[in-house]
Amino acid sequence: MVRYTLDAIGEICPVPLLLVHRKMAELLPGDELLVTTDFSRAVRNILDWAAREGHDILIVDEVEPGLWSVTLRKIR
(Lines of atoms letter the chains of each structure in order from A and count residues from 1; the text may use other names and numbers.)
(Lines give C-alpha, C1' and ligand atoms only; values in the text may rest on other atoms or scores of the structure.)
Protein backbone atom coordinates (compact mmCIF):
# COMPACT_ATOMS: atom_id res chain seq x y z
CA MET A 1 0.00 0.00 0.00
CA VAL A 2 1.27 3.41 -0.99
CA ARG A 3 -0.24 6.72 0.14
CA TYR A 4 -0.41 9.53 -2.39
CA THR A 5 -1.44 13.15 -1.90
CA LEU A 6 -3.37 15.46 -4.17
CA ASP A 7 -3.56 19.18 -3.54
CA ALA A 8 -6.76 20.61 -5.06
CA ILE A 9 -6.68 23.84 -3.05
CA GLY A 10 -7.84 26.78 -5.12
CA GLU A 11 -9.62 24.59 -7.66
CA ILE A 12 -13.39 24.71 -8.12
CA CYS A 13 -15.72 22.06 -9.54
CA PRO A 14 -15.36 20.06 -11.58
CA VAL A 15 -11.55 20.28 -11.44
CA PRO A 16 -10.99 18.58 -8.03
CA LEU A 17 -13.12 15.60 -9.05
CA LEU A 18 -11.36 15.32 -12.40
CA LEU A 19 -7.97 15.37 -10.66
CA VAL A 20 -9.10 12.67 -8.22
CA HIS A 21 -10.50 10.53 -11.03
CA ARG A 22 -7.24 10.75 -13.02
CA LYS A 23 -5.03 10.05 -10.02
CA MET A 24 -7.10 7.09 -8.81
CA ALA A 25 -6.77 5.54 -12.29
CA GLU A 26 -2.98 5.48 -11.76
CA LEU A 27 -3.12 3.77 -8.36
CA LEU A 28 -3.04 0.07 -7.57
CA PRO A 29 -5.73 -1.62 -5.47
CA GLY A 30 -5.00 -0.94 -1.80
CA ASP A 31 -3.27 2.38 -2.45
CA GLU A 32 -4.63 5.45 -0.68
CA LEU A 33 -5.15 8.99 -1.90
CA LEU A 34 -5.25 11.96 0.47
CA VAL A 35 -7.03 14.89 -1.19
CA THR A 36 -6.95 18.42 0.20
CA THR A 37 -9.51 20.96 -1.00
CA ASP A 38 -10.92 24.30 0.03
CA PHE A 39 -14.08 23.93 -2.06
CA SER A 40 -16.88 22.35 0.00
CA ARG A 41 -18.90 21.14 -2.99
CA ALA A 42 -15.84 19.23 -4.21
CA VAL A 43 -15.92 17.15 -1.04
CA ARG A 44 -19.50 16.01 -1.75
CA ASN A 45 -18.69 15.33 -5.41
CA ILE A 46 -15.60 13.28 -4.51
CA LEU A 47 -17.49 11.26 -1.91
CA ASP A 48 -20.39 10.55 -4.27
CA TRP A 49 -18.02 9.52 -7.04
CA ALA A 50 -15.95 7.27 -4.74
CA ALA A 51 -19.09 5.53 -3.46
CA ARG A 52 -20.33 4.92 -7.03
CA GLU A 53 -16.94 3.56 -8.08
CA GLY A 54 -16.72 1.29 -5.02
CA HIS A 55 -13.66 2.89 -3.41
CA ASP A 56 -13.34 3.01 0.38
CA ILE A 57 -13.86 6.39 1.99
CA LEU A 58 -11.49 6.29 4.95
CA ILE A 59 -11.44 9.82 6.37
CA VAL A 60 -13.36 13.02 5.75
CA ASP A 61 -12.23 15.86 7.97
CA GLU A 62 -12.53 19.62 8.03
CA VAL A 63 -8.98 20.21 9.24
CA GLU A 64 -9.61 23.92 9.68
CA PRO A 65 -12.47 26.20 8.70
CA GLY A 66 -12.86 25.96 4.93
CA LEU A 67 -10.17 23.28 4.40
CA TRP A 68 -11.06 19.60 3.99
CA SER A 69 -9.06 16.43 3.85
CA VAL A 70 -10.50 13.31 2.20
CA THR A 71 -8.71 9.96 2.19
CA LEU A 72 -9.79 7.27 -0.24
CA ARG A 73 -8.56 3.70 -0.78
CA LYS A 74 -8.64 2.20 -4.26
CA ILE A 75 -10.47 -1.11 -4.27
CA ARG A 76 -10.33 -2.21 -7.89
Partner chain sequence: MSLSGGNRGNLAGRKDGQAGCFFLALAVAVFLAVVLAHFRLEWAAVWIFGLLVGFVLHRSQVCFAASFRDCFLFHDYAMVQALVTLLLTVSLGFAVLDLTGLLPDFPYYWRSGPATVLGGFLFGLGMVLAGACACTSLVRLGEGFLLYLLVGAGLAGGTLLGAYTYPLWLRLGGLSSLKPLPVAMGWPAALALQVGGLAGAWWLLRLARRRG
Contents of the next structure:
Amino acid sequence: MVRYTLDAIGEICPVPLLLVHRKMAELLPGDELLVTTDFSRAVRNILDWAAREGHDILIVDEVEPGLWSVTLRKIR
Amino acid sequence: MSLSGGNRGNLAGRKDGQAGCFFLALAVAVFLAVVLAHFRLEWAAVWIFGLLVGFVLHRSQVCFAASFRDCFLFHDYAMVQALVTLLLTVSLGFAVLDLTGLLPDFPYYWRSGPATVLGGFLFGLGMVLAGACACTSLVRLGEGFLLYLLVGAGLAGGTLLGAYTYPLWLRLGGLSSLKPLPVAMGWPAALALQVGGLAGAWWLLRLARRRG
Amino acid sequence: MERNPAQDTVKKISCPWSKRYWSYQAGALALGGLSLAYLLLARRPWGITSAWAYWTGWLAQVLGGEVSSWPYWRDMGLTVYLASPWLYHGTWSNLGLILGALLSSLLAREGRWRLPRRWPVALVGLAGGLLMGYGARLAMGCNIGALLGGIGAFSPHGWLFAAGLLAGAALGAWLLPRLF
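Alt. form predicted together with the partner chain, vs. the form predicted alone above:
What follows is the entire complex, opening with the chain shown before.
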Protein backbone atom coordinates (compact mmCIF):
# COMPACT_ATOMS: atom_id res chain seq x y z
CA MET A 1 0.00 0.00 0.00
CA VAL A 2 1.39 3.37 -1.04
CA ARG A 3 0.08 6.71 0.17
CA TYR A 4 0.11 9.53 -2.35
CA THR A 5 -0.67 13.18 -1.79
CA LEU A 6 -2.16 15.69 -4.20
CA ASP A 7 -2.09 19.40 -3.46
CA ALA A 8 -4.93 21.08 -5.35
CA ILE A 9 -5.07 24.28 -3.27
CA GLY A 10 -5.82 27.25 -5.49
CA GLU A 11 -7.10 25.16 -8.37
CA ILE A 12 -10.51 26.12 -9.73
CA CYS A 13 -13.40 23.71 -10.07
CA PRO A 14 -13.39 21.22 -11.88
CA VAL A 15 -9.58 21.00 -12.01
CA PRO A 16 -9.24 19.39 -8.53
CA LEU A 17 -11.47 16.49 -9.58
CA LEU A 18 -9.71 16.31 -12.95
CA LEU A 19 -6.35 15.92 -11.17
CA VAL A 20 -7.79 13.33 -8.76
CA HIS A 21 -9.21 11.47 -11.74
CA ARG A 22 -5.78 11.32 -13.40
CA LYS A 23 -3.90 10.44 -10.23
CA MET A 24 -6.29 7.67 -9.24
CA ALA A 25 -5.78 6.08 -12.66
CA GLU A 26 -2.07 5.68 -11.79
CA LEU A 27 -2.73 4.10 -8.39
CA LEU A 28 -2.89 0.37 -7.74
CA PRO A 29 -5.86 -1.11 -5.86
CA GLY A 30 -5.33 -0.59 -2.14
CA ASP A 31 -3.29 2.59 -2.57
CA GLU A 32 -4.47 5.76 -0.89
CA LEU A 33 -4.62 9.34 -2.12
CA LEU A 34 -4.80 12.41 0.10
CA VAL A 35 -6.16 15.47 -1.73
CA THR A 36 -6.09 18.97 -0.29
CA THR A 37 -8.32 21.68 -1.74
CA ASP A 38 -9.78 25.04 -0.73
CA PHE A 39 -12.70 24.82 -3.17
CA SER A 40 -15.77 23.72 -1.22
CA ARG A 41 -17.65 22.58 -4.32
CA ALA A 42 -14.69 20.48 -5.42
CA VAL A 43 -14.85 18.54 -2.12
CA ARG A 44 -18.39 17.52 -2.86
CA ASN A 45 -17.53 16.81 -6.50
CA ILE A 46 -14.68 14.52 -5.43
CA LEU A 47 -16.82 12.73 -2.85
CA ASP A 48 -19.67 12.20 -5.33
CA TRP A 49 -17.25 10.93 -7.96
CA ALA A 50 -15.50 8.56 -5.55
CA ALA A 51 -18.84 7.17 -4.40
CA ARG A 52 -19.93 6.62 -8.01
CA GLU A 53 -16.66 4.92 -8.93
CA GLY A 54 -16.81 2.78 -5.79
CA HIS A 55 -13.61 4.05 -4.18
CA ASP A 56 -13.46 4.12 -0.38
CA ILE A 57 -13.74 7.52 1.22
CA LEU A 58 -11.54 7.16 4.29
CA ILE A 59 -11.34 10.64 5.79
CA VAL A 60 -12.96 13.98 5.02
CA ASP A 61 -11.37 16.61 7.16
CA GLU A 62 -11.35 20.38 7.36
CA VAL A 63 -7.74 21.01 8.28
CA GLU A 64 -8.07 24.79 8.44
CA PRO A 65 -11.15 26.99 8.01
CA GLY A 66 -12.05 26.57 4.34
CA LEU A 67 -9.30 24.05 3.60
CA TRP A 68 -10.25 20.43 3.25
CA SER A 69 -8.40 17.18 2.86
CA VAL A 70 -10.02 14.06 1.48
CA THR A 71 -8.41 10.62 1.68
CA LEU A 72 -9.55 8.07 -0.88
CA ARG A 73 -8.58 4.42 -1.24
CA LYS A 74 -8.62 2.85 -4.65
CA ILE A 75 -10.66 -0.34 -4.65
CA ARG A 76 -10.38 -1.56 -8.21
CA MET B 1 -26.77 11.82 -1.53
CA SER B 2 -26.06 14.05 1.41
CA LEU B 3 -22.42 14.18 2.25
CA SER B 4 -21.35 16.47 5.02
CA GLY B 5 -19.01 19.37 4.46
CA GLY B 6 -16.22 17.82 6.47
CA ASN B 7 -15.36 17.10 10.04
CA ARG B 8 -14.57 20.16 12.06
CA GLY B 9 -13.32 18.11 15.00
CA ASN B 10 -9.83 19.56 15.08
CA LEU B 11 -11.18 23.07 14.55
CA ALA B 12 -13.59 23.15 17.46
CA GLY B 13 -12.88 25.93 19.87
CA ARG B 14 -10.16 27.52 17.78
CA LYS B 15 -10.36 31.30 17.62
CA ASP B 16 -10.24 32.24 13.97
CA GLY B 17 -12.16 35.48 13.74
CA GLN B 18 -14.84 34.02 11.49
CA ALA B 19 -17.64 34.79 13.92
CA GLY B 20 -16.52 38.41 14.23
CA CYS B 21 -16.39 38.79 10.46
CA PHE B 22 -19.82 37.18 10.22
CA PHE B 23 -21.42 39.69 12.57
CA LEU B 24 -19.66 42.57 10.83
CA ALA B 25 -20.97 41.39 7.44
CA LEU B 26 -24.43 40.88 8.94
CA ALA B 27 -24.35 44.44 10.28
CA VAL B 28 -23.44 45.71 6.79
CA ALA B 29 -26.30 43.67 5.30
CA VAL B 30 -28.86 45.03 7.77
CA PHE B 31 -27.56 48.61 7.52
CA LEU B 32 -27.73 48.59 3.71
CA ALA B 33 -31.23 47.07 3.82
CA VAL B 34 -32.38 49.96 6.01
CA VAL B 35 -30.67 52.58 3.85
CA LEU B 36 -32.08 51.10 0.63
CA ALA B 37 -35.57 50.85 2.13
CA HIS B 38 -35.31 54.53 2.98
CA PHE B 39 -34.82 55.38 -0.71
CA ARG B 40 -36.98 52.76 -2.40
CA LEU B 41 -38.58 49.72 -0.80
CA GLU B 42 -38.08 47.68 -3.97
CA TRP B 43 -34.30 48.01 -3.69
CA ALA B 44 -34.30 46.71 -0.12
CA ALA B 45 -36.48 43.78 -1.15
CA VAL B 46 -34.17 42.96 -4.05
CA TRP B 47 -31.14 43.30 -1.75
CA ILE B 48 -32.63 40.76 0.68
CA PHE B 49 -33.51 38.55 -2.28
CA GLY B 50 -29.85 38.65 -3.34
CA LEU B 51 -28.70 37.75 0.18
CA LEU B 52 -31.06 34.76 0.25
CA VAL B 53 -29.98 33.57 -3.20
CA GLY B 54 -26.32 33.87 -2.21
CA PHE B 55 -27.01 31.81 0.89
CA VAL B 56 -28.95 29.13 -1.01
CA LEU B 57 -26.37 28.87 -3.79
CA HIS B 58 -23.50 28.58 -1.32
CA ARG B 59 -25.20 26.08 0.96
CA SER B 60 -26.61 23.85 -1.77
CA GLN B 61 -23.62 24.41 -4.07
CA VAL B 62 -25.88 24.46 -7.09
CA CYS B 63 -23.65 25.61 -9.93
CA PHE B 64 -24.92 26.24 -13.43
CA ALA B 65 -21.48 25.91 -14.97
CA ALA B 66 -21.16 22.44 -13.43
CA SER B 67 -24.51 21.24 -14.74
CA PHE B 68 -23.59 20.75 -18.40
CA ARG B 69 -19.83 20.48 -17.87
CA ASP B 70 -19.94 17.57 -15.45
CA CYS B 71 -22.17 15.54 -17.78
CA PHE B 72 -19.51 15.71 -20.44
CA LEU B 73 -16.44 15.54 -18.22
CA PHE B 74 -17.42 13.04 -15.54
CA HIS B 75 -20.76 11.58 -16.66
CA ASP B 76 -22.21 13.16 -13.53
CA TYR B 77 -25.88 13.98 -14.14
CA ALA B 78 -26.81 15.13 -10.63
CA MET B 79 -26.41 18.84 -11.30
CA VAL B 80 -28.11 18.91 -14.68
CA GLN B 81 -31.02 17.07 -13.08
CA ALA B 82 -31.19 19.79 -10.44
CA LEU B 83 -31.19 22.37 -13.25
CA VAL B 84 -34.16 20.61 -14.85
CA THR B 85 -35.90 20.60 -11.44
CA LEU B 86 -35.29 24.34 -11.23
CA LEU B 87 -36.69 24.97 -14.72
CA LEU B 88 -39.72 22.75 -13.98
CA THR B 89 -40.44 24.60 -10.72
CA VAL B 90 -40.19 27.98 -12.37
CA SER B 91 -42.25 26.95 -15.43
CA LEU B 92 -45.07 25.53 -13.34
CA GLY B 93 -44.98 28.48 -10.95
CA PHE B 94 -44.96 30.93 -13.83
CA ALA B 95 -47.99 29.25 -15.42
CA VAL B 96 -49.87 29.35 -12.13
CA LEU B 97 -49.00 33.03 -11.57
CA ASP B 98 -50.06 34.02 -15.08
CA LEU B 99 -53.26 31.98 -15.10
CA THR B 100 -54.30 33.50 -11.76
CA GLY B 101 -53.69 36.97 -13.21
CA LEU B 102 -50.75 37.90 -11.02
CA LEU B 103 -48.47 38.80 -13.95
CA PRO B 104 -50.03 41.81 -15.66
CA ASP B 105 -46.85 42.53 -17.63
CA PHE B 106 -46.66 39.13 -19.30
CA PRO B 107 -45.80 38.34 -22.13
CA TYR B 108 -42.14 39.35 -21.98
CA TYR B 109 -40.17 39.66 -25.20
CA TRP B 110 -36.45 39.31 -25.78
CA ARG B 111 -34.56 39.98 -28.99
CA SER B 112 -33.40 36.65 -30.26
CA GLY B 113 -32.24 34.76 -33.28
CA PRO B 114 -29.04 33.06 -34.43
CA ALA B 115 -27.09 35.46 -32.22
CA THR B 116 -28.81 33.92 -29.19
CA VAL B 117 -27.43 30.49 -30.06
CA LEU B 118 -23.96 31.94 -30.68
CA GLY B 119 -24.21 33.89 -27.42
CA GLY B 120 -25.15 30.71 -25.59
CA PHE B 121 -22.21 28.92 -27.19
CA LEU B 122 -19.69 31.58 -26.16
CA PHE B 123 -21.22 31.80 -22.71
CA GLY B 124 -21.10 28.03 -22.30
CA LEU B 125 -17.44 27.88 -23.29
CA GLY B 126 -16.61 30.83 -21.04
CA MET B 127 -18.34 29.44 -17.98
CA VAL B 128 -16.49 26.13 -18.23
CA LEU B 129 -13.16 27.95 -18.57
CA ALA B 130 -13.89 30.32 -15.69
CA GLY B 131 -15.31 27.54 -13.51
CA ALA B 132 -18.49 29.48 -12.77
CA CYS B 133 -21.15 31.41 -14.66
CA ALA B 134 -21.96 35.09 -14.22
CA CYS B 135 -24.17 34.28 -11.26
CA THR B 136 -21.98 31.78 -9.44
CA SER B 137 -18.93 34.00 -10.04
CA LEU B 138 -20.55 36.39 -7.57
CA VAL B 139 -21.03 33.54 -5.10
CA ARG B 140 -17.39 32.48 -5.49
CA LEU B 141 -16.32 36.07 -4.97
CA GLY B 142 -18.30 36.10 -1.73
CA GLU B 143 -16.51 32.91 -0.71
CA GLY B 144 -13.21 34.78 -1.06
CA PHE B 145 -11.92 33.59 -4.44
CA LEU B 146 -9.93 36.55 -5.70
CA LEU B 147 -9.73 34.99 -9.18
CA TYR B 148 -13.36 35.96 -9.69
CA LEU B 149 -12.42 39.63 -9.51
CA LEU B 150 -10.47 38.95 -12.70
CA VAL B 151 -13.37 36.97 -14.17
CA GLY B 152 -15.59 39.95 -13.32
CA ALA B 153 -13.20 42.28 -15.13
CA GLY B 154 -13.31 39.96 -18.13
CA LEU B 155 -17.10 39.92 -17.91
CA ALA B 156 -17.11 43.72 -17.94
CA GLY B 157 -14.82 43.89 -20.97
CA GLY B 158 -16.85 41.30 -22.86
CA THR B 159 -20.06 43.11 -21.99
CA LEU B 160 -18.75 46.42 -23.34
CA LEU B 161 -17.53 44.72 -26.52
CA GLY B 162 -20.91 43.02 -26.87
CA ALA B 163 -22.79 46.31 -26.51
CA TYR B 164 -20.42 47.93 -29.03
CA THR B 165 -20.91 45.24 -31.68
CA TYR B 166 -24.66 45.05 -31.11
CA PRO B 167 -25.48 46.94 -34.39
CA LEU B 168 -23.49 44.32 -36.30
CA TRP B 169 -25.82 41.60 -35.06
CA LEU B 170 -28.83 43.79 -35.85
CA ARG B 171 -27.55 44.20 -39.41
CA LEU B 172 -27.05 40.46 -39.76
CA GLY B 173 -30.78 40.27 -39.14
CA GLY B 174 -30.44 38.01 -36.18
CA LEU B 175 -32.33 39.91 -33.55
CA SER B 176 -36.10 39.81 -33.67
CA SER B 177 -38.60 39.12 -30.93
CA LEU B 178 -39.97 35.61 -30.81
CA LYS B 179 -43.44 35.03 -29.41
CA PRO B 180 -43.51 33.27 -26.06
CA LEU B 181 -45.01 29.79 -26.32
CA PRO B 182 -48.33 30.60 -24.57
CA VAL B 183 -48.90 33.50 -27.00
CA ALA B 184 -47.97 31.40 -30.01
CA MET B 185 -49.92 28.25 -29.16
CA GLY B 186 -52.02 28.87 -26.05
CA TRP B 187 -51.38 27.76 -22.49
CA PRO B 188 -52.43 24.08 -22.75
CA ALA B 189 -50.11 23.34 -25.67
CA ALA B 190 -47.28 25.42 -24.18
CA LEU B 191 -47.56 23.60 -20.87
CA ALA B 192 -47.73 20.21 -22.54
CA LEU B 193 -44.69 20.96 -24.69
CA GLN B 194 -42.40 22.62 -22.15
CA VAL B 195 -43.40 20.98 -18.88
CA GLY B 196 -43.82 17.63 -20.62
CA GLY B 197 -40.41 17.96 -22.23
CA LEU B 198 -38.73 18.97 -19.00
CA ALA B 199 -40.41 16.20 -17.04
CA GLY B 200 -39.29 13.70 -19.69
CA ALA B 201 -35.74 15.00 -19.46
CA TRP B 202 -35.87 14.75 -15.66
CA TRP B 203 -36.97 11.13 -15.85
CA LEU B 204 -34.29 10.25 -18.42
CA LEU B 205 -31.61 11.84 -16.22
CA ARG B 206 -32.88 9.85 -13.27
CA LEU B 207 -32.53 6.67 -15.33
CA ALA B 208 -29.01 7.70 -16.39
CA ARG B 209 -28.06 8.27 -12.74
CA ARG B 210 -29.47 4.90 -11.68
CA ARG B 211 -27.41 3.17 -14.32
CA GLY B 212 -24.36 4.97 -12.96
CA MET C 1 -23.92 0.95 -7.41
CA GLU C 2 -22.81 -1.11 -4.44
CA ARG C 3 -22.44 0.69 -1.14
CA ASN C 4 -19.15 0.73 0.65
CA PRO C 5 -18.91 0.99 4.42
CA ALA C 6 -16.81 4.16 4.33
CA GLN C 7 -19.71 5.88 2.63
CA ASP C 8 -21.81 5.52 5.73
CA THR C 9 -18.95 6.80 7.87
CA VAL C 10 -18.90 10.00 5.85
CA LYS C 11 -22.62 10.41 6.34
CA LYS C 12 -22.30 9.96 10.08
CA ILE C 13 -19.60 12.60 10.54
CA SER C 14 -21.22 15.06 12.85
CA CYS C 15 -21.19 18.60 11.65
CA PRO C 16 -23.22 21.66 12.65
CA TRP C 17 -26.21 22.64 10.53
CA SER C 18 -24.39 25.68 9.18
CA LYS C 19 -21.81 23.43 7.51
CA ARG C 20 -24.20 20.85 6.16
CA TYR C 21 -24.70 20.82 2.41
CA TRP C 22 -28.21 20.95 1.02
CA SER C 23 -29.03 18.47 -1.69
CA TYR C 24 -28.88 19.89 -5.20
CA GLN C 25 -32.58 19.19 -5.61
CA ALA C 26 -33.46 21.15 -2.47
CA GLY C 27 -31.25 24.01 -3.65
CA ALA C 28 -32.95 24.00 -7.05
CA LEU C 29 -36.41 24.12 -5.45
CA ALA C 30 -35.41 26.98 -3.14
CA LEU C 31 -33.86 28.90 -6.02
CA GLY C 32 -36.99 28.33 -8.13
CA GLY C 33 -39.18 29.68 -5.34
CA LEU C 34 -36.95 32.72 -4.90
CA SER C 35 -36.90 33.52 -8.60
CA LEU C 36 -40.70 33.35 -8.72
CA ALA C 37 -40.82 35.73 -5.76
CA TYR C 38 -38.51 38.07 -7.67
CA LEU C 39 -40.83 37.89 -10.69
CA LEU C 40 -43.76 39.00 -8.54
CA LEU C 41 -41.70 41.70 -6.86
CA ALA C 42 -39.87 43.26 -9.81
CA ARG C 43 -42.45 42.28 -12.46
CA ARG C 44 -39.58 41.21 -14.72
CA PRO C 45 -37.61 37.94 -14.68
CA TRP C 46 -34.46 38.07 -12.60
CA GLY C 47 -31.19 38.90 -14.39
CA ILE C 48 -27.53 39.28 -13.54
CA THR C 49 -25.69 40.66 -16.54
CA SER C 50 -27.84 43.74 -17.32
CA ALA C 51 -26.34 45.34 -14.23
CA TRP C 52 -22.87 44.58 -15.65
CA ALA C 53 -23.87 46.31 -18.89
CA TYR C 54 -24.96 49.49 -17.10
CA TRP C 55 -21.97 49.56 -14.77
CA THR C 56 -19.39 49.02 -17.51
CA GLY C 57 -21.10 51.60 -19.72
CA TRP C 58 -21.06 54.02 -16.79
CA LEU C 59 -17.41 53.29 -16.06
CA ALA C 60 -16.47 53.80 -19.72
CA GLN C 61 -18.19 57.18 -19.60
CA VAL C 62 -16.46 58.17 -16.38
CA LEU C 63 -13.16 57.31 -18.04
CA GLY C 64 -14.05 59.63 -20.92
CA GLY C 65 -15.50 57.17 -23.43
CA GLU C 66 -18.49 58.16 -25.51
CA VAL C 67 -20.81 55.17 -25.19
CA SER C 68 -24.26 56.65 -24.60
CA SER C 69 -24.75 57.15 -28.36
CA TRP C 70 -24.39 53.41 -29.04
CA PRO C 71 -27.56 51.92 -30.53
CA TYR C 72 -27.46 49.24 -27.83
CA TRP C 73 -28.51 51.66 -25.08
CA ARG C 74 -31.15 53.31 -27.22
CA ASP C 75 -32.70 49.91 -27.92
CA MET C 76 -32.56 48.93 -24.26
CA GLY C 77 -34.46 52.15 -23.64
CA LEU C 78 -32.91 52.64 -20.21
CA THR C 79 -30.27 55.33 -20.62
CA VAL C 80 -31.11 56.65 -17.15
CA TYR C 81 -29.36 53.59 -15.68
CA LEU C 82 -26.32 54.30 -17.85
CA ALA C 83 -25.96 57.67 -16.14
CA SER C 84 -26.50 56.30 -12.63
CA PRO C 85 -26.39 52.48 -12.54
CA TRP C 86 -26.99 52.36 -8.79
CA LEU C 87 -30.62 53.20 -9.55
CA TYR C 88 -30.94 49.84 -11.34
CA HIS C 89 -32.32 47.25 -8.92
CA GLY C 90 -30.21 44.45 -10.47
CA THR C 91 -27.18 46.18 -8.94
CA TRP C 92 -28.51 45.48 -5.48
CA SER C 93 -29.48 41.88 -6.11
CA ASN C 94 -25.98 41.23 -7.48
CA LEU C 95 -24.26 42.84 -4.49
CA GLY C 96 -26.64 40.95 -2.19
CA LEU C 97 -25.58 37.72 -3.87
CA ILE C 98 -21.93 38.37 -3.02
CA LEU C 99 -22.66 39.31 0.58
CA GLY C 100 -25.12 36.42 1.01
CA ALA C 101 -22.45 33.93 -0.05
CA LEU C 102 -19.94 35.64 2.24
CA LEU C 103 -22.36 35.42 5.18
CA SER C 104 -23.02 31.77 4.46
CA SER C 105 -19.35 30.88 4.23
CA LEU C 106 -18.49 32.80 7.41
CA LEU C 107 -21.37 31.14 9.23
CA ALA C 108 -19.91 27.78 8.20
CA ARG C 109 -16.51 29.07 9.41
CA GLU C 110 -14.90 28.33 6.08
CA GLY C 111 -14.18 31.86 4.91
CA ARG C 112 -10.65 32.46 3.66
CA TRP C 113 -8.91 34.38 0.92
CA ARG C 114 -8.38 32.04 -1.96
CA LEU C 115 -5.73 32.85 -4.53
CA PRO C 116 -5.36 31.16 -7.91
CA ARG C 117 -2.53 28.67 -7.80
CA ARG C 118 -0.71 29.59 -10.99
CA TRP C 119 -0.80 32.12 -13.80
CA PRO C 120 -2.56 29.94 -16.38
CA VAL C 121 -5.55 29.67 -14.04
CA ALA C 122 -5.86 33.45 -13.93
CA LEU C 123 -5.46 33.83 -17.71
CA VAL C 124 -8.03 31.15 -18.47
CA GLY C 125 -10.40 32.76 -15.95
CA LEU C 126 -10.02 36.14 -17.63
CA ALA C 127 -10.64 34.59 -21.06
CA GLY C 128 -13.69 32.80 -19.67
CA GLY C 129 -15.00 36.09 -18.29
CA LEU C 130 -14.56 37.84 -21.64
CA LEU C 131 -16.36 35.05 -23.50
CA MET C 132 -19.20 35.06 -20.96
CA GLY C 133 -19.57 38.83 -21.12
CA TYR C 134 -19.73 38.89 -24.91
CA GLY C 135 -22.01 35.87 -25.09
CA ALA C 136 -24.39 37.31 -22.53
CA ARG C 137 -24.80 40.51 -24.58
CA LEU C 138 -25.51 38.56 -27.76
CA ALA C 139 -28.07 36.42 -25.98
CA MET C 140 -29.54 39.23 -23.84
CA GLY C 141 -28.81 37.40 -20.63
CA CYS C 142 -26.78 34.78 -18.85
CA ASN C 143 -27.74 31.49 -17.27
CA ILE C 144 -30.17 33.43 -15.12
CA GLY C 145 -31.52 36.08 -17.51
CA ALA C 146 -31.73 33.94 -20.63
CA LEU C 147 -31.93 30.36 -19.36
CA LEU C 148 -33.89 30.59 -16.12
CA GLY C 149 -35.72 33.80 -17.01
CA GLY C 150 -36.28 32.87 -20.65
CA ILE C 151 -37.36 29.26 -20.28
CA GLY C 152 -39.11 30.14 -17.03
CA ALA C 153 -41.20 32.69 -18.97
CA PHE C 154 -41.90 30.18 -21.78
CA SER C 155 -39.83 32.23 -24.25
CA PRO C 156 -38.31 30.26 -27.15
CA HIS C 157 -35.11 32.27 -26.90
CA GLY C 158 -34.33 30.48 -23.65
CA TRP C 159 -34.30 27.19 -25.53
CA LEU C 160 -32.10 28.66 -28.28
CA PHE C 161 -29.71 29.84 -25.57
CA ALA C 162 -29.76 26.40 -23.93
CA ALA C 163 -28.86 24.73 -27.24
CA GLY C 164 -25.86 27.02 -27.67
CA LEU C 165 -24.93 26.58 -24.01
CA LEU C 166 -24.88 22.80 -24.35
CA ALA C 167 -22.56 22.99 -27.37
CA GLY C 168 -20.30 25.57 -25.71
CA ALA C 169 -20.06 23.54 -22.50
CA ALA C 170 -19.22 20.44 -24.56
CA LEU C 171 -16.36 22.30 -26.26
CA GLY C 172 -15.22 23.65 -22.88
CA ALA C 173 -15.28 20.17 -21.37
CA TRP C 174 -13.15 18.95 -24.26
CA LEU C 175 -10.73 21.88 -23.96
CA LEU C 176 -10.29 22.06 -20.18
CA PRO C 177 -8.43 18.74 -19.64
CA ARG C 178 -6.05 19.82 -22.44
CA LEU C 179 -5.32 23.12 -20.71
CA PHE C 180 -4.71 21.80 -17.19
